[in-house]
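A single chain, nothing else alongside it, follows as structure tokens in the form predicted on its own.
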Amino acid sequence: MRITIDNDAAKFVVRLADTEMILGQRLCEMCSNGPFLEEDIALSNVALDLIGRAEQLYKIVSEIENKGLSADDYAYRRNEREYFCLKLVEQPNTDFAWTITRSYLHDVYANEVFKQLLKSDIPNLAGLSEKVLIEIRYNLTHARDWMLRLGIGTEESNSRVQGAVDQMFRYVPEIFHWDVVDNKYLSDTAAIEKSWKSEVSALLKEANIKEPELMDVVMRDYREGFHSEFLGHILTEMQFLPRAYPDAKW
């Protein structure tokens, strides 16, 4: 089954959608191989926030486009080029540093743009961004917290570190290549990327972490289905036991 999202509402919301899914699936690879039992029980937490996000906003997706499709649907039957995540989030959990730094910088985007969608007249995306800014800004002072523990803590730490973010650094300007449909839905895309750039400087700095520069080509874009190598098989996994047992209800 193609799954083909023509609103461009729902092509606004299920970016958010697939980003937060393709997240939220690699932090389920991180259950049981946290650095200690705590951090291993929090970032289990902070899937499920995302994935929880995500079914929301699927929802609303159905919703918008009204075929019929349920949230179920738009998760797990959809291939890899109907995906519209950021490449960012689809990197793999090399090390801790890598796991996070990529959620840094990924609540870091996500707090500025549901700020904006607090006011936003797609049905129910203002209430439910109001409801979800809580759980993006309690992630966010844990990821950032553990950049700051980091890159003061060991020599070893600062390299794996510094390592993680001039990897990371390679999707980001992806994320401000702002198109025609996100500049329709938020109030102020400049505005995000300034807020942004100014959190993340800010926070390398202080964490001893050398900011890299930012490239200036963009890579083929998400917004266009285009990914890395990784999303493939994050789907194979993820999507395993709903396309073999159709029928069956989660």
Contents of the next structure:
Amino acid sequence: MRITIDNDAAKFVVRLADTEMILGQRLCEMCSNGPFLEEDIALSNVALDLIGRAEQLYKIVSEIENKGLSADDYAYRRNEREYFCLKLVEQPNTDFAWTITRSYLHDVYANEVFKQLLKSDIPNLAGLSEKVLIEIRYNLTHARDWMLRLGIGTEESNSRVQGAVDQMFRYVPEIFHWDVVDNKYLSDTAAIEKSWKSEVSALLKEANIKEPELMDVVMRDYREGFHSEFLGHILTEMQFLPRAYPDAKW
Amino acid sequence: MVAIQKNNETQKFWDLLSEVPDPEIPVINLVELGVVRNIELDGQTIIVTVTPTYTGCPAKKLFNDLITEKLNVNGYNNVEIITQLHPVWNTDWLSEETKAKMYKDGISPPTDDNLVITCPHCHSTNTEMVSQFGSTPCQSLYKCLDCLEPFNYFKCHR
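Same protein, different condition: the form predicted on its own was shown, now please give the form predicted in complex with its partner chain.
So here's everything in the complex, that chain up top.
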């Protein structure tokens, strides 16, 4: 079955839903693999927020599309090319500094996006945004603390987080490569880019991390369903159970 | 505290749901936690409006099951649960009485913007955060610098 998304509002919301879902899945991989117990619990808590948020966003997609598909169908029955998450959130947990940097860059973005969606006229999205902003701010504090701690910690931690920032910045330019759908549902995309850059620049400076140049967009866009090599593998694991046992119930 | 509409007709359901303990913090019940927002009767059907604490709270589905079960065992079989995210659940919905119960049970209750956190064991305010995240999404982990005991703090959420 190929699941298409036809309505512009649903196309917009599914990008947010997929981004939150895939970052949530990536952080779930850290459960029992955190560097110490409290951090393991922290990353799993953030994962819960992300997946809970994705579920609510998929429900909105499902209501707009009105094709008899559930939130779970959207999460578990679409293939790689039918997914619309940022490439940033697909990047693996190669190093703890990668995990933290990925979350930090995402959280700053999510915070700016949902702030604008407080006035969204897509049904239920404004109310949901009010809810998730409280959670995003909390998670952002966690990520920002770690960026600082790693950046100004030791020579080793600084070089690891510098490597992570250099790596993750390759997946930033496409975020700001807004299309007509983004501009239809976000009130001011230029302001999101501006706020993101000023928050991230200030933090990197404070954390003694060199800010890499943002390259031009060279990869094909996530909005068209193009991804890094990792998404297929993530979906293989994430979707295994509902695909192998389509009628499985909790 | 957002005023909750109760009337004589639904009071007995409020009383019943006040007997359902929170699965993670059993010292308080689901009405005190503020997740039960409204109860209405539509003919024979009891419609309960529930506002979850956190979007990803693992107890979300359990809340609904516990509410349905409580009403069912008391002879009310037609129960419908509506999940409502807005107005957003927040810790201002916890009454002072509810906070006192938590405190007595060893959970430090939420304070405005997490400014002063009191140790529930020795009542000292000389405490520090161990981790922003704790055993449930609504709690974080602290330790007391006077009695040195660790404790859970129910995060201010608003």
